[in-house]
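A single chain comes next, written as structure tokens; it is the form predicted alone.
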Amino acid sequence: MNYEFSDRLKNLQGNAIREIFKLLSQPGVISFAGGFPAKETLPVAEIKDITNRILDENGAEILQYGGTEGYYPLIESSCEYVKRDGIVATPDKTLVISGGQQGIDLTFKAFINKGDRILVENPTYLACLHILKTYEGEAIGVDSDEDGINIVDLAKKLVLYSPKILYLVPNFSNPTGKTLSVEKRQAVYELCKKHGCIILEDNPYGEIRFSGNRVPAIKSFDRDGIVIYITSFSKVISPGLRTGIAVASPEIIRKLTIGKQAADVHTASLSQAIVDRYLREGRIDPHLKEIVPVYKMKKDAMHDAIGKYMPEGIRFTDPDGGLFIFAEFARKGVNTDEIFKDVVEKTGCAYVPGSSFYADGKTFNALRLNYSNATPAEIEKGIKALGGYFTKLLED
């Protein structure tokens, strides 16, 4: 049958990572592609204990429909939680969302019309670009420095394109792992305020810090209601709970809530109650003390292996936290999109091609590597295999 799909979806390709997963079904493949937390960091026993107690104490209410704004105890505990980033939140400024990615979707649903432009750091989170396309908006890339988005280029493109939104992942960004300095955060805020541009601040990785000092959120500078702050509990508790929060002005929160009503009615009440109890019982910080060293060990293993096995001329990041290392070949002739399937077949390893993270999709000499979901032995074996492949490719 010749289906007549909507204009917004008929030419849209799938999320690159989800498409890559289809190639990883063969046994023995080492995946550096996804952003999965390490299985050993998921607090299974704690979640089981909390869930049993919640259901024993208040099971019928928790299993019933809830308000779109969220489970009120979680709203309260979330307002306390974001204080660690310097954010002053109140219930009327807070919305519980089904993972951080829903926060991006609801923001674009609320603000983006066909043809509207947003600015993103080049490279940026690929799901942001994918979601924007579903609302028929246009992403404009802004140059990036070692410490994040280039302020001069940002100022120029705010004038040139009059964007509605600037999307940023300021802490250990996906895909590069870079962190935006406090000076740049203040500059970003002032520029966007001057030009009437909303800032969508995405912070999924901020608690996974290995080194350096904590930096306050851009939202902590917000006195004018121009910043939408989203974070999730996927990396610090469990991605399967699909629970996060958005903090913004009451006017924006009301619009996001209306958009959420049409999407999923409300985030799963049981998941919300579990996260609330986890926060109230003071489990987050002890859990972070256990899991952050695990991720640091894996990051160090991958960083060392890249330096040891990858060919000369490759540039790669050394993040202070998060889950990713981004690598670029000096030679533009290395097309990580074209060779991807061949790489998987010959090395048994997978990555995400760098083009997926650029606004124009035209940077082909880069790749994103995730270290969180592989063992140190797999990291050593996989990077060695990739290094051998790329070394031979550059020699031919």
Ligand SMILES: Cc1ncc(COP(=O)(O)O)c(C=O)c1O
Second form
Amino acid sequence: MNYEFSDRLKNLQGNAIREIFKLLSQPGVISFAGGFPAKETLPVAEIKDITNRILDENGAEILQYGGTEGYYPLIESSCEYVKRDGIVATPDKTLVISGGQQGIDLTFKAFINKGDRILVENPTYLACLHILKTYEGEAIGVDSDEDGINIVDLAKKLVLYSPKILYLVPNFSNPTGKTLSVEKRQAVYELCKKHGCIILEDNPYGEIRFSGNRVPAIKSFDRDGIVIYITSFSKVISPGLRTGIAVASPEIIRKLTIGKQAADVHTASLSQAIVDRYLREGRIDPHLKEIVPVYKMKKDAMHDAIGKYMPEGIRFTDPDGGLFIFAEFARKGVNTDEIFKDVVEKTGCAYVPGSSFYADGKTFNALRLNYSNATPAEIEKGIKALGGYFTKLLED
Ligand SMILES: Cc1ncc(COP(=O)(O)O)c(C=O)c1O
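Taking the form predicted alone as the starting point, write out the structure of the form predicted together with the ligand.
After this comes the whole thing, all chains and molecules, with the earlier chain placed first.
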């Protein structure tokens, strides 16, 4: 059958990471490629207990259809939750979403026409680029410094491209682990306001901070209704619950809600009720106290192994939180896409090639390493093997 797929999807390849997972099914491969939360941090017993109580007390109601905006108790507890980022939210400015990913999708669905441009920090979250393509938008990369997006380049590109949206992950970005400084957050806000550009602030990792001080969300400066803030319970409770929150002006929330009606009617009520109880019962902070040290221990293990085994000529980020370290080869000729299969075969380790994270997909001398999914012993073994491979590569 010769399928006539839509123009939107017919030339679109699968998300690079999802494709890599297929390659990694051989037993024994140490994967630094994923972005999963550490398995041991998932609160299985607590969720089991909460779920039983919800079904005992309120089963029939929770197994029924619900409103698209979300389960009202969760909307209320979410308004409370985002206060920790300096955000003042009210129910009319809040939408429960099926994970942060859906927040990006609904935003682009609401704003992007074919050919519309958005700005992203280079490199950025690859699924954002992927989602944008499904709406036939164009991503323009903005340069990045140690403390996040480069303000001079941002100012230039706001004028040059008249983008509709700037997409940013200000805390422990995926893929770099970088955090945007407070001064830059203010500058980004003022510049976008001046140029009528919406800011999509994506914050899935902010609570996974193991060093440095909390920085207020860009949304906390928003007096003009230009920031759409999304966060998610995937990394702090469980990704399988597929639950997150969007906070924006009531007009934007209404449009996102209309898009969500068409997408999935509402986020699963049972998941919403579980997250609501988790928050209301004051479980989140004790849980974070337990899990953040796990991430710190793994990040330290990877950072130390990098110091021991990696050659000169590769620069690594050193994040204050989140799940990722990003590496850039000083030599532009290194192509991490081309060597990927060989690396997996020879070292038994996998990373994500950097090109997937760049707006134009053409920067090949970088790669992303995830430290949350391996044990410290696997991290040491894997980085040692990768270090050996890269040492040889740079000598040739
Ligand atoms: C930057 C960023 N945004 C959004 C998401 C989506 O997460 P979820 O849909 O599970 O909330 C991820 C997941 O890895 C991410 O890294």
